[in-house]
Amino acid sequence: MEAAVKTNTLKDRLYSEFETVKNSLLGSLQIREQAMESFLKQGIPNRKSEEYKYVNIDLVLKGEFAFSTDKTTTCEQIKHTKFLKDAIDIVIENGVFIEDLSNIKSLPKGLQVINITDASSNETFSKQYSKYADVNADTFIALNTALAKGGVFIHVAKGTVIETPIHIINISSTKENLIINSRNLIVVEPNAQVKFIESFETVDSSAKTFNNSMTEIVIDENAIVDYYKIQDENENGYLINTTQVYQKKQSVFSTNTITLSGSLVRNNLNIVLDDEHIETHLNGLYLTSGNQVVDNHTLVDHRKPNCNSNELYKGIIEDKSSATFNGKIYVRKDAQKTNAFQSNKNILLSDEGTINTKPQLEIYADDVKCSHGTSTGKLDADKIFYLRARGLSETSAKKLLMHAFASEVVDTLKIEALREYVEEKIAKRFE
C-alpha cells in the first residue's frame, strides 16, 4: 500500500506525487511534465469557477487521500458487474487493468487489447495517445495527463466488425480515500464497426474515492462505433469522466450517458467532427436523489462542412440533488451545411431540487441548419388525473410517467441485454 503524503495543500500532495514517479508513468516524460505544469497553473477548481460552479470540488477533496492501492477483489465479488452473458470483459479495478479479472485471451481476429503501461511500443499506441484531449482545456486532463498509471488500449483493425460488445468495468474498491487517474484509448481503423460499454461500479468499498477517468476515441473513416456509459457507483463513489472523440469522414459515432447514482458525477463529453459527411448522436439519462450532484458538459465542435449531430439529454431530479447540463454546439467558418440539434428535458419532483441548463449555439457559418432547446417542469397533473380516472393509483401514475418520460434516451440503447439492464435499474429507482 503506497500511504498518502502528508504536505500543505491537495495541489503539493499531487505534485510530490508526480515527482516521485513520474518515470515510471505512461507517455514521454516531456508530455507529462507539460500536462503538470498545466494542472498547477489551472488549479483544483471552486464554486468561483466558471466551468464548476455548481460542484464543489474543493470541498470533495478536503482530507488525506492516497494515490494507489492494491488488488482486493475476487471474481466472485465483481460476478454482478459482468451483467452481460455475451460480452469481452475488461476489468479496471481502482484505475489499474485486472487481466486475471478479464477475458481477453480468445479475442476476435483484428481486435487487440492491451495494458496501457505495455502499449508504448505499439506503433499505433504510439502516433495517438494524448493527442487529442488538450490539458490547457481543462485542469483533469492535465491531472490524468500526467499522472495516468493504468487503463487499457483498445484498437480495432481495418475493416474489422466486432459482433461482441466490448465492455470495460470499472470498479472502485478501497479502504481508504484514493485518488484514482485511469486512461483509456481506443482507435478504430478505417471501416470497422464495434460497440462499446463502459460501466462505473463500487465493490467492498467503505471509503471515498476520487476517479478522474480519461478515455481518448479515434474513429477513422466509415467507421462505425456505439459507445454506452453506464455510472452507478455508492454515495462514496466521486467521478470526473472525460471522454475525447476526434471523427473523420463518413463515420458514424453514437453515445449513451446513463447516470443512476454516486454521489457526484461529472461527465466531460468532448467530440470533433473533423471531415465531412459525419454523423454524431448524443443521448443522455441522469436520474439524481438524497444530495447527488449530476453535472453533464457536452462540446460538439463542427470543424468541416455537411455533417449532422443530434443531442438530447433527460433528466428526473428528486429530494434535495441537483443536475447541471451545459451543452455546446461549435459549428466552425468552413463548416457550411451543417445540421445540429440539442435539446435538454427534465422533471423536477421536489421543491428542493435543482436543475442548471444551459444549452448554447456558438455558430460563424451561414448556410447552416442549428436549434437547440430546454424545458423544466413537474410531472403533468392532467396526465396523472386522466390515468387515475382509468384506475391507476397516483403513484402508479407518476412511475408510468416517468417510465415514459425516459423511454425516450433508454430506448435508443441497440443492445437488447444492456437495455433490459437499465430498465430494470430504472423501474428500482420508482419504487
Given for the second form:
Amino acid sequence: MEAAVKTNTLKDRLYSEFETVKNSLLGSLQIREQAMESFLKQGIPNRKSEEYKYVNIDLVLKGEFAFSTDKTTTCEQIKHTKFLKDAIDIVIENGVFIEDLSNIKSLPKGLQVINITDASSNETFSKQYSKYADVNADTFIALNTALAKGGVFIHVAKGTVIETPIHIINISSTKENLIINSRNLIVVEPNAQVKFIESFETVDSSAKTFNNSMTEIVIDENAIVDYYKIQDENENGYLINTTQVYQKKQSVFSTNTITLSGSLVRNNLNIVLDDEHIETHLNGLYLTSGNQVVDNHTLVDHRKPNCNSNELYKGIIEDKSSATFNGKIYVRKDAQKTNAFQSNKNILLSDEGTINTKPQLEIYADDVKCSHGTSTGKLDADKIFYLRARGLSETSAKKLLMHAFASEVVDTLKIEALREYVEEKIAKRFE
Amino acid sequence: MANEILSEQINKDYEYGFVTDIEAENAPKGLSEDIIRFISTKKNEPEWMLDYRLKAYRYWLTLEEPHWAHVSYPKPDFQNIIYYSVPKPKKQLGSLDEVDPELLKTFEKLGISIEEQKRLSGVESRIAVDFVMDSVSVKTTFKETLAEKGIIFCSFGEAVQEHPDLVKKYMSSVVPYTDNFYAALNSAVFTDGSFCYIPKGVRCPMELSTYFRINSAGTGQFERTLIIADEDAYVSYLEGCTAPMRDENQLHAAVVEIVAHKNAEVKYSTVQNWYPGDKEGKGGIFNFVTKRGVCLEDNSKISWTQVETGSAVTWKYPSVILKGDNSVGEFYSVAVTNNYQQADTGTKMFHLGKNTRSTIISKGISAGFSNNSYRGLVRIAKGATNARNFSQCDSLLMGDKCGAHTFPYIEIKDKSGIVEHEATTSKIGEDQLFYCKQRGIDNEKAIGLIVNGYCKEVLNKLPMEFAVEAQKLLAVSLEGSVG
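Since the structure above is the form predicted alone, I would like to see how the form predicted together with its partner chain looks, so please show that one next.
Now the complete complex, all chains and molecules, led by this one.
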C-alpha cells in the first residue's frame, strides 16, 4: 500500500510539473494535454503491467527527482564521447540540445538541424510532430509527449545523400536525481540517404538520471536510413528509449541497438511499414552484467503487401543481470506476400542471471512467410574443446566464442569507425 | 486411409448437435451459497467437501474475470446458468440393463456404444469408459476388471464416498482453488467427473476414457478429473466431448489434475469437439479449462495430446510441473478453428528438478473468420540444472480473413538450461496443391491430405481409436473453408 501511495505522489508531481511549465513546453497545447490525460490514465507501470512485467520501473522512480538542472559540462569533459573522427556531432545534455558543444556550423546542403524548441515555425515540423507515436499505446510515449522540452529536429531534404554520419550524443550529467524527457524528430524526404548514430553516455554524474528519451523517424519514398544506437551509461543511468519509425514506399531502414551498460535500459522500437516494397532490418546486441536490467521490445507492423523485415537480437548475460526480449511481428489483413523473420539468441553465463524471451507472431494474412526462433543455452562444450585441443586456454577459448557470437550483430554496422569502436568496447568487456 | 475418411466426411456439418429427450433434474438457475449447499447435499458429500466448495466460492467472489487472452466474447452471466443437472433421478447402476435406453441411444449416436464395448471385452484393444452427461457421471464400464488389478476408476462423486482419503490427499494439490477465476468457480460448483488411481507397479491394461456430453439447455458443465499414478504405474487416458447445437453460449469450465509418482507415466489425450457455433458464429460452447499435471517424483512422465476442433471460444493450457529429477513433460496439440471460432491454447512447462526435459509441438490451423493463438510458457527455475526444452509451433492459415498468432514466454534462470523455440506461419503451398491435383485429387481432398500430413507428428501420438476420429474431425472442421 505504501508503494502505491508513493507512486501516486510521483504521478501528482509529474502533473504539477506539467501544470507549471505547460506553456513553455514544445508542441501544441492540445497535443500535450491529451498526452498528459493519457499518461494519468495509464500510470506508471509496475510488475503487474504485462508490457513492463520484467522491469521494476516503479521502484526506480522512488525518491525525489528534479526535472531540470543548470549544470553544463565543458567541451573537454565530453571529448571522449565524440568517438567518431569524421561526424556531425549533435550534443544533447540532460535532454536539452547544446549548440555550443555540437559542430553544426557548416552542414551539408539539404540537411537542417534545429533545436526542437525553435522548430514550431517550421512547416514540416508542425505537420509531422507527434503524428506517429500513439500516446495511448504506451505510458512513456504519453509522458514524453506531455513533458518534452528539448531535443532536435533533423530534416533531410529530397534527394540529399549525406556521407558523413550524424552523431546524436545524449549526455547525462547531474548532481541531483533527474527525470529527463527528450524528444527528437527526424524527417527524411524521398530519395535521401543518411546514417545516424545515437549514443547515450554519463559524464561527471553523481545522481540518478531517468531518461525517457524518444525519437520519431519518418522515412519517405526510396529513402535509405541507417540508425545505430550505442547505450553506454553508467550505473546511475536509467533509460527508456522509444523509437517510432514510419516507412513509406520502397524505403530501407536498418537499425542496430547495442547495449553495453546502464542500470536499466528499456528499448521500445516500433516500426510501421505503411506501403509496398519496404525493407527493414533490426539488429540488437546486449551484454549485461552486475545488476543490470535490459529489456528490448520491438514491434514490426506490416500494413501493406510485399514487404520484408528481418530481425536478429543476441545477448550475453552475466552476474545477476536480467535480459528480456519481446518482439512482435504484426501482419495486417492486407499485407499479403509479407516475409518476416525474427530470431533471438542468448547465452547465459551465470546461475543468478535471468533471460526472458517472448517472440510473438500476430498474423491476419494468409499468403505470408513468417517465422521466429529463439534459443538459449550455455557456451558449447564441444566448441571449447575444439579450441583447447588447438592450444587455447579455457578463458581465451570462451572469449573467442563470445566474440564470435557477438560479431554476427556487430558486422551489420556499416560505418567502419563505429564498428571498430564497438569491437574495442566488447573486447574490453570480455577481459 | 485419410482420403477415404475425408471423402466420407467432407460434406458433413456438426453431427453431434442433437438433443436427447431425457428427463433431467435441474437445480434452479443462479449461483449462491445455497446452490452450493444444494449440490453438496444432492451428492451426499461429507462436511470437508462442502467446506472446500464454500471456501472456493468465497474466494471466487473476490476475483475478476480475466481478459488477457487473445479472445473476445460476451461475458457469461453467472447467475443465468444452471449449475446442477442430472439426466434422471440417479440410482446406483448395477448392470447395463438398468441404464436408460435413451441414454444408450445417445452414446450410440456418438459412436461409442456401450454394448459394443461389452462385446469387445475379449479383444485386446478395449477401453474402459466413464460417461459424463451434463453434470454427472452416468456409467462407468469395466470397473470390475480394473478392480482386480487394484485400479480405481469411477466417477468423482463415488470416489468422494468410497475413497475419501485419496481424494482429500490429492484433490486441489495440483490446481488449488486459488489458481484462477475458472478454477475457483469449478472448485465451488463442480458436480462430477472422473477419478482414477493406478496403484504401485500396475500397468493399466486398457485405455481409460471419459466421455463428456452437455445435453440440457441453460446448463454449465463443471467437471473435475483427478488421475493419480503411483510408483511405477502407467495409464493412458482419453477424453472426448460433444454438445447439442444451440443458439446460446454454454459454459464449460473443467479442472483436470494429474499426479505422477516415481517412475510413473501418464498419457492424457483429448479430442475436444464441443459445439463450435454456427457459420455466423452464433452459439457454441465457451471452453475455459484448467489442466495441469505434476511429475512429483523422479523419472516420472506426463504427456498431453490434444486435438481441439470444437468450442466457440477455447482457453486452455495443459501444463506440467517437472518437480522430480529426470522427469519428462510433453505437449502435442492440433488446434483447428473455422468460421468465428477463437482459440487461445498452449502449454506451460515448469522445470524445477534436475535433468528435466520437455517437448512442445503445436500445430494451429485457422480458417474462415477465426483466430487461433498459441500461448505457452517455459520456465527454468534456478537450480534446475541441465533442463532441456524444445518447442515448435506452426500455424497454417486458410483464407485471408483469419488470424494465427504465437505468444511464447520463455523465462530462464539457470545457465545450464537449453531452450529452443521455433515457429512458422504459412499457407498451403500452391505447388503442393498442384502436385495433388495433377494426380487427380480434387481441391478439397488435397487440402485434407496436406493438413493431415501437417498434423501427423501430433496425430501419431494419439491412441489408434482416437487418431481415426481426430482425422475425421479435422476434415469436417475444415470443410468448405477453401475454394
